[in-house]
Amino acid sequence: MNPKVSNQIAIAMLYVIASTIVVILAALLGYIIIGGLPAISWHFLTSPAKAFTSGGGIGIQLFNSFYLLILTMLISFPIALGAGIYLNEYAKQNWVTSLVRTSIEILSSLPSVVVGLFGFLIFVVQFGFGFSILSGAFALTFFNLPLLTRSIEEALAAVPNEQREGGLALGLSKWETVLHIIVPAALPTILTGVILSAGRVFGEAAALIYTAGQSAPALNFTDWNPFNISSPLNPMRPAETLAVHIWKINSEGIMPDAKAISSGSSAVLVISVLGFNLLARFVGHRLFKRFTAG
């Protein structure tokens, strides 16, 4: 066969495959968003859920999702940043480092339900935290940490060695070079990875069923004392997130408008995750232009 003809056939097949994937993804997102948009309103986004009557919302579940996300990122990001800096800048290339990287890869591929059961046995039962936001945040930290560590390590590895050599040539120590030159240079890629991992955590359900619980007690949004059980900031209260709420409605929901609530909740979840991805691209692009003066 003529090489030009075979090349055109191969390119055409790649276009067909790519177009098929895009169409399937667009159809899936369109079905979820179009089916759920009619149910979305300010009342739906801010009112509490109802178990037996229609007209409930997702206000508490939506707040729980963002609160759990913030706590998870506050715990996991410093650990992942330190681990990424050590693995890329200080760790020697030997079998121990290879074992650590292999372990990170294995942990990142664990099913979320396994992480949830681990969190249930350790944090809920052994440590006595019970079904709580704190148990869910620790479980999601184990779920998020491998991917975030790998993302930060790759961001640091992408920084040219000339910048490290330049910092050392100016008399900076190894740590000062990493802190003031390498990390700022990798910051756009690091933030992109953080935002993408936040979207992954926001949509997680299986790990939270066994740790954060499946109930959403009534909250008093005028009480910001984290030691009160009705306070939204209390980390020891059970907290049903939006993803868990969708699963619960579709498995055992008995309210008359269960389908509308499920469709609206799914649309909000998908839109939020899409927002995280778009925000990651926007922030990464803006920071890259700022730091490279492009």
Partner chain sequence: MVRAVYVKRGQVMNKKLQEQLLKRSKAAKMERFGKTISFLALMLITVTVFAIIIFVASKGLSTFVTNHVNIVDFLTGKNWNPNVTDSKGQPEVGALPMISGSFVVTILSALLATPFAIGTAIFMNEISPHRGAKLLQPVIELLVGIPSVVYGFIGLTVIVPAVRSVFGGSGFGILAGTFVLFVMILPTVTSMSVDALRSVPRYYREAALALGATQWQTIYKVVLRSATPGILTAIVFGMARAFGEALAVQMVIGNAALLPTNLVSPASTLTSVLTTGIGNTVMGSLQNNALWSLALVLLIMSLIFNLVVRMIGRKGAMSK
Contents of the next structure:
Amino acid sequence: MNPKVSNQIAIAMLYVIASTIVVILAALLGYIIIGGLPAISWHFLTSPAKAFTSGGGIGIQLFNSFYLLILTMLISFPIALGAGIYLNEYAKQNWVTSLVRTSIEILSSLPSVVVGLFGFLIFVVQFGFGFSILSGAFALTFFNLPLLTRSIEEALAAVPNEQREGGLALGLSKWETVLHIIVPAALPTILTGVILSAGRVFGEAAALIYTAGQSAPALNFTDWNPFNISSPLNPMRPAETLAVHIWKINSEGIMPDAKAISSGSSAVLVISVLGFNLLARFVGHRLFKRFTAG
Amino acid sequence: MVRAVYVKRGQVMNKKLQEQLLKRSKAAKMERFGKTISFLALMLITVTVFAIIIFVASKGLSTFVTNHVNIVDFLTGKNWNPNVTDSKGQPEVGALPMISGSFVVTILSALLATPFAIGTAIFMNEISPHRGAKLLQPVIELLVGIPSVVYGFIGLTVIVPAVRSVFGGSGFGILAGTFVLFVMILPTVTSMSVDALRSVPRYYREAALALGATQWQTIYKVVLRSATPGILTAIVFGMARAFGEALAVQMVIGNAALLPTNLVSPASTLTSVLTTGIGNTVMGSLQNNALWSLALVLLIMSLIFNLVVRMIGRKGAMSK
Amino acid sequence: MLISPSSPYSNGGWLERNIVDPSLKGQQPIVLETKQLHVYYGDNEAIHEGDLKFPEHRISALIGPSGSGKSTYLRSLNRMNDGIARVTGEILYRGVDINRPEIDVYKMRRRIGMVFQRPNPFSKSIYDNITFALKRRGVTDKRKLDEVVETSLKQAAIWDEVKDKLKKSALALSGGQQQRLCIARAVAIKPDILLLDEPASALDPVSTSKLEETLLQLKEDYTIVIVTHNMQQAARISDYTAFFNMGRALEYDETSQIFTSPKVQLTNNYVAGDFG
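Starting from the form predicted alone, produce the coordinates for the form predicted together with its partner chain.
Following is the full complex, with the preceding chain placed first.
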């Protein structure tokens, strides 16, 4: 075939492929959001779910998702920060470091269901935490650590070395320099990474079904004592999240409005994740500006 | 005379100075503390990874060690029915249906996703690097961000009925799973392919174009060829993700532990059986151990995907 | 290749050295000196010979072509090369060998400060840049901190320019101001010696001359060692000058000697602008 003709055919094909992808996304988003929006109301977002009758909401699941997200971040951020600092600031190029890097890569590519099963084995069964927010938070921590560590490491690596030398030359230890100069300088990038990983954690379900559990007992939103069983803050209670809820009602839900609830929940989930994405961009941009200019 | 005084004063100072400089400062203590604590954080992650591998392996192997199931029978057996014992008095734990189910959906979805991913990557990097890339970049990021249960839900409400109306049957099965996974791995493979294309030096293209090659010839014969290791890595990553994906697949595949005979009948994958099964079995029982063996297969496959990525990386580095 | 009589390849001319001992010339005590100093990057020896003595309250300049080892030498003096290069030999600071592993480098660096080639203010306010190290070492008294900020900014001759915007980000300052802020930051912890690694190389001529004025004032209180590849700068501000070439200090003498009648042929060539 004439190379010119085949060139044009090929390029036309590429246009078709690229627009197909855009169409797929548009269709997906359109389906989720347009299909789900009618189901969303204040009542839907705040009231508890119903097992057999219609009219249930996702209030508890939504709360659980956020609570679990916050707990997961509280546990995983310090660990990821420490690990990221060590990898970028202290680690020498030797076999230990490459072993550590390999294991982090392995963890990041492990199927989340395997991570969830491990969490089930260790926290739910071995440590006796049962199906609980705490077990779920630990499982999500494992799920979250590799990517968060990597993004923190990259953020630190992007801070020019001159800043480190500046701290060292003042007689400060490397640790102080990193903690008080390098980390603040890398903060916009670190926060962007944190928020993006929050979106991932928020939507994760496979790691949770056997750790945080698949039930959402009624909560008393006036009782904020974390030691009471009906308190929303109690970390030892089972907590079905929004993502798990979608899976659950689609696999074995028997309420008559299961589909509407799933549509609404999916829309809430996707809108939340979109929100995290936008927030990440906004925060990164805003802080970056604040840190670089007066 | 004056110099002598200086020397003397200097020496008096020296002793004090030396003592001062030898005493461990607060900064030195901070340094030790920080280095230790950050090292511990890193070790925690590493130890966790080893713990995961060891625990899953020990649980998964107990099917063969404690329950004396033959490992070959496990991998090649076609019947998965842990509650039933077969004619030889052995429990029926043939994992072949799940293993083949996992492989079939993985391979099919990768086959489907690859041309789209590479095409989009080429479009973003070569055809329309400004306007097209600007539009597609956020599209891909959004696709990555959509949670897998949402993909599952859409699969359940859109793809399964569509398959049903076209091919008949229930609509659940390999084909529905493939479509769901296709959309799920597409963004991963695409963005990694974009990175691979981006790393091809500009002058390769300029040299080819200067020799009179058309744009497509340049892309096909020069750019794609030198980006091959990177693109292969992207595909393997996508396959790893597809292989390990649990809920989205479980929701559309039909969950029948049968050897797949066609694309539109209910089937199952390692992950789908795990998600539905673990909760319904008693820890330590054969039924439960057999499920852990499936998890072990999943883990080993994930390690193999990792290894393949490394090998491609090494080969790519050598050929450069 | 054409070998001129003065090139380093002729008649062993580069073994010719002339290193003076300033303590024999002036009445200033020596605050810093190196003995048998060698610096290695891996197996690569970057400094072979560089034993110099730096007199108190004087500016000593290290000059030489790029890659001559002058910066490496300077960075070894307060052990900024720790973990990057291997440094053997003695570094005597007021008679104490600070190149021993038992020495607390953090305390030592509070006495031997350093300012770098590219201005590196922290992404904090001007005020916090100055007080950061003090606060880390437990100084919390607001009045004391205010005082240090004012004196050190005055010493670095930048007080008048920034006194009204101490709470503003240091990154909003011009390059020259940033560099003087870095000097103020170094001075704030009251060091004994200031090491400067080509501090003016990223600055425009006006900023450079301001910086030089500042250094001339600072020499009243501090001992200064400065690396520069600007020979005019060395001639303008330094009392002593060392000429480095290929990892060796070939000549060290009073600056006027170096620039008017160097005793080593290579120094002569370099100062005359023949290479570098």
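Residue numbers count along the first chain shown, from 1. For clarity, a rigid core is taken as the largest C-alpha set superposing within 1.5 Å between two forms. The structure presented is a predicted model; accordingly, all values stated were derived computationally and were not measured.
Once the cores line up, the CA of S19 ends up 2 angstroms or more apart between the two forms. Relative to the superposed core, A10 undergoes a C-alpha shift of no less than 2 Å between the two forms.
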